[in-house]
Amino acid sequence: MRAEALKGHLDGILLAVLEPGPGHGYAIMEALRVRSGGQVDLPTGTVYPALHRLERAGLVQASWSEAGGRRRRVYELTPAGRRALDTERTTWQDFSAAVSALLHPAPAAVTSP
């Protein structure tokens, strides 16, 4: 799935991936792939700018950690990020229900003889 298909939903998806706990960029990208059954495989050029945008908005916070002699940034949800995720979920449920209703065939009209 291309990043363009996720426009408007990427922030919520990233917040959801971070809900279980902190993660570094490549772990977040792997979680996107695994949780989507391989359908969402986004490049670093899409994920990192989105994470930085979420950080500037106060929805995630980042800190440096070191593992195996390598430094990496670890991202985690803030309380505001958790609230934003709840809002994203509600918005998605409403949007998804409306689009599903439109995409499914309308029931045949009943006519009188």
Given for the second form:
Number of protein chains: 2
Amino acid sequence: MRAEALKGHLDGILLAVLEPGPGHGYAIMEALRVRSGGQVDLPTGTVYPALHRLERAGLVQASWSEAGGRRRRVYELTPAGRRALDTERTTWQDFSAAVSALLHPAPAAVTSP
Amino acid sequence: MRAEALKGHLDGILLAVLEPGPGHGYAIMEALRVRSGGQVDLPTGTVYPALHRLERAGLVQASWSEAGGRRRRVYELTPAGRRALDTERTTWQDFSAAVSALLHPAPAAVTSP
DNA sequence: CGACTATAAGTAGCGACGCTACAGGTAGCG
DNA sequence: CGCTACCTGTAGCGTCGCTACTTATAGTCG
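Same protein, the form predicted together with the DNA this time rather than the form predicted on its own?
After this comes the whole thing, all chains and molecules, with the earlier chain placed first.
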């Protein structure tokens, strides 16, 4: 899938992945690949800047951790992040319903009589 | 609705509106507003450039028409445009299913055991 | 040992896209 | 005459995801 189509919804997806518990960037990319059945496979140049963006926005909170000589930046939802996720979910519902409706039927011609 | 969220799907929507028959820019904006129950209300600075883009891409074909002293640029789908619309519909199905799946459940934590 | 893969994080620069804020013009109504 | 609806358009901006690259450690295979 053209991951480019995620435009504007990536943030919500990342927040959703972090909802059940903290995680680091690499694990998030893995989780997305697995959960989408390989459909969503984001490059690092997409995920890391997005996480930094979320951090700047105060939606996630980050901290360094060490595991087997590998440093990890672990991200966790903030209260604001949870609220933003809720908002994103309802926004997505409305949005996808609207697009589906517009994309599918095609009842009559556009030109007025 | 944040029309910005349409990123990447606007073209498909415009093609869908033009599917049943030709139409001009202003009527297209009207049609979108009406069909979406006011949810989708695009500014002219979004619609006209998008139509020009579709024209450059060969997905629509444009011609001037005159009606009551008002010039109108009427757009019509090309065969390539119809094919692109089909593609967009299946792409949208996959995409929206994937996003819904990722956004909603949240089965387990990200971090591996 | 050396090469390679997996794990892990990051940045610079680019291109695409939608938006804001304009500009310009006609028709009709009070 | 002023206002609203109709109709098209552009310049410049900001955001966002992508490509391509860099840096570093751990494990595996020949």
